[in-house]
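The form predicted on its own is given below as one chain in structure tokens.
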Amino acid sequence: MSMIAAFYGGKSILITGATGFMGKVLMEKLLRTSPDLKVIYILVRPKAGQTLQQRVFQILNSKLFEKVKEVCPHVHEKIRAISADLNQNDLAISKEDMQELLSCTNIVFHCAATVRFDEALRHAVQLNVTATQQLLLMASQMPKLEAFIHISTAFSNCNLKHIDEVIYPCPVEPKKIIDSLEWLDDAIIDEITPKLIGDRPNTYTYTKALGEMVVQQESENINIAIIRPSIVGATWQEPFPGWVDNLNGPSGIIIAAGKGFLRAIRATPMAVADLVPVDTVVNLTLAVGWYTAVHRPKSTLVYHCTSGSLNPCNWGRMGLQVLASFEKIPFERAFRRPNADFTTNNFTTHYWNAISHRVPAIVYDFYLRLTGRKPRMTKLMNRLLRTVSMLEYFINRSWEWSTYNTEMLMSELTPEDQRVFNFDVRQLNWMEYIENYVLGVKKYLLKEDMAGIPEAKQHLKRLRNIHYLFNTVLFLIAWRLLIARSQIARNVWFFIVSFCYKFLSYFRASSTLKV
């Protein structure tokens, strides 16, 4: 029997971020492997027109929880939603709910965070730093608490090339940042943000690093651990391959490429695409929760959940695997078919890609205006290109993450726990995983009918021909204008035509001699 599954039996568990991608998979795994756990508390922000219980039922009604309902038919009775708002300094939890959480909680999994790269610093600090500080204060008042597991990111120290499983200090103390944001206005905060984040690319990575510092400073008398996953993708194995429900990470790029909106991205083909399946992260998280509670390490341990050092896959190879998957699993209603330029570090290709997308978008919006409909394609294209631009920092670099603690933990597990809570990325077959990922995006995120694949393939062929025709016409127009304005261009053109004529004449003469 699994020691980890048995450990969570009878436990009261608090999960923040349970309505998010990883939080849902964490809940599912807990309920499926430890159906006799006592209760899972989830912090849920109130939503107009929807009760907390309705939100719980909405989560449980997804395909993700189908297997859970087989082993735990009354699964909704195991989940207790607590009204809370991490945007508020006191988390907006009622006194009654707070008392229940403080007196009953055994394990805390802190998954909540804002993952937006362009988040304003004030909001990013509130969600990723201040909320963490408030939860640690709560944890210090929980007499039954056995472990507090904080989910960070492997990119919290992306300003370094080699990253060890340690907490790195930031130039400015988190408390000073929190105190300053209380009285500074937004204009001043926006002005000083670049100076504060320094050589980090965005407020997300910066505030996650601050959050780790808060964990280190506030962890006295608390059994605590930090998990740093890299880019989190669709499920690998559990509860079934390819499940995904958000546009973050590679999912948005897969949709944009599959729909034909994105034909190329400026990336370094040989840079490592450090992607980890969400169920791998969840399995490590549950194993860390067990180890932290049972073995009670003397210091805060950091666990890297990355693939680059154990089973690397570069962006060039991943791009080709995505494109190969599109051949088998085309997306419906595509704008244009993607091609093999999906990954390139060529600036000319990148900016031609932007132009060749904006021009059709403008034309399509003009058509929508003529037919009395609201234009939307240009706005969508600008948003897509802005998102890709924010990702460029991560797809043009490689990092080295040490995994000593993660490998140590793997060696501490029994063979049964290594099977049930598998987080060994060395077993991951990238081609199979990417194909399931693309299939999952189509089925679970876009909810497209798989029966329409043959028709979608024919549709993509037609759109490919339209795209080639458009590019050919655009090139001929540009070349004609160039010839009309430049003597050099005319000379080059006449040289090419003359060369082709001579070559054909030589070829015909050679053929005649052979006969």
Ligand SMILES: NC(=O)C1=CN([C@@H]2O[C@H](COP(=O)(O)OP(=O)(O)OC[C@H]3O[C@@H](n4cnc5c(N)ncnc54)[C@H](OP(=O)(O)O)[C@@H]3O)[C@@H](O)[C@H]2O)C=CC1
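Alright, leaving the form predicted on its own aside, put up the form predicted in complex with this ligand.
No partner chains or extra molecules come along with it, only the chain itself.
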């Protein structure tokens, strides 16, 4: 019997960010491995015209939860959705709900965050720092609380090259930032943002670092741990391989490349692609929850959930495997044939952006206009290139994360727990994982039918023929222009033509002789 699974039995668990990518997988694993848990409270806000109940209903009836229903048929009864908005200072939780949360919660998993890189500082601080502070305040009033697990990111200290499992201080105290944002207006905040974030690339990594400082400062009476995952990707094994439901991290890039929109990228092929599957992160999170509650470490432990030091894979290898997977699992109606030229040079980046991205988009929009349709490709391409430029920071550097705590925890688990809550990335076969990732993107993100693969392959063949034809025509035009202007080109041309003529005459003569 798994000790970790047994530990969560009968517990009341609070999850923030349960409607997000990681939160859903966390909820699924908890319900599947500990169906006898008492209740999972999830903080949810109404969104996109859906009520809380509709959102929860949709999640629990999705493919991700199919296996859970086999072991826990009354899964709906285990989930208690609580209306909350982490953008509000009091989290907008009703008095009754707050009372219930405070008196019943045993474990808190705090996953909610804004993961947008370009989030305005005010909003990023509200969600990633102030909301964390509010939750810690709540946690300090929970008499039955056994552990509070805070999900951060391995990139919260991406301004450093080597990162240990410790909380690093930021130059300005989080409390000072929170206070100043209350009275500064948006224009001034925009102006001081670059100075505050310093050598970090965006407000996301900066506010996640501030969030960790808040955790450290408010953790006096709370049993707390921090998890730092690197780039979180599709599921590796559980509940099935390749599940993914948003465009963040590599998923959006895989779509853009598979559909032939993105054909070149500024990336360092030898830089480590520090990806971790979402189910690995969730397994570590649940193991940390158990360890923190049962062993009650004296200080706040930080756990790195990264792959680079244990099982490294670089962007070059990953890019090639993604391309190889497109051969087997092509996406439907591709704009151009998938390709992934990696370049680190400024000039070639601009060249590829112009030739491979902008020009085809302009040509296609021209065609749409001619056929009476609304042009859209240039706009889409501009957005895509902006997105890619924001990811560039992460695909052109390598970091070293120490993993002592994570390895220590692994050694503390029983063999059964090591199997059920496996977070050993050394066992990950990258090639297999990436192929399943591409398959998952096709199935669960693009919602394309596998039966359409032969047609998608035919379409790619047609695109290849168009590509060859286009290149041949281009070459002939260029050559014709060159001949018109250069004597050397003309001489070379006459030499080739006369050589071909002689060869054909010889061939014809010898075949006549044989007859």
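Rigid core (definition): largest C-alpha set, two forms, superposition within 1.5 Å. Positions refer to the first chain, counted from 1. These numbers were taken from a predicted model, which means no experiment stands behind them.
- Overlaying the rigid core between these two forms leaves the Cα of residue 478 displaced by 7.9 angstrom.
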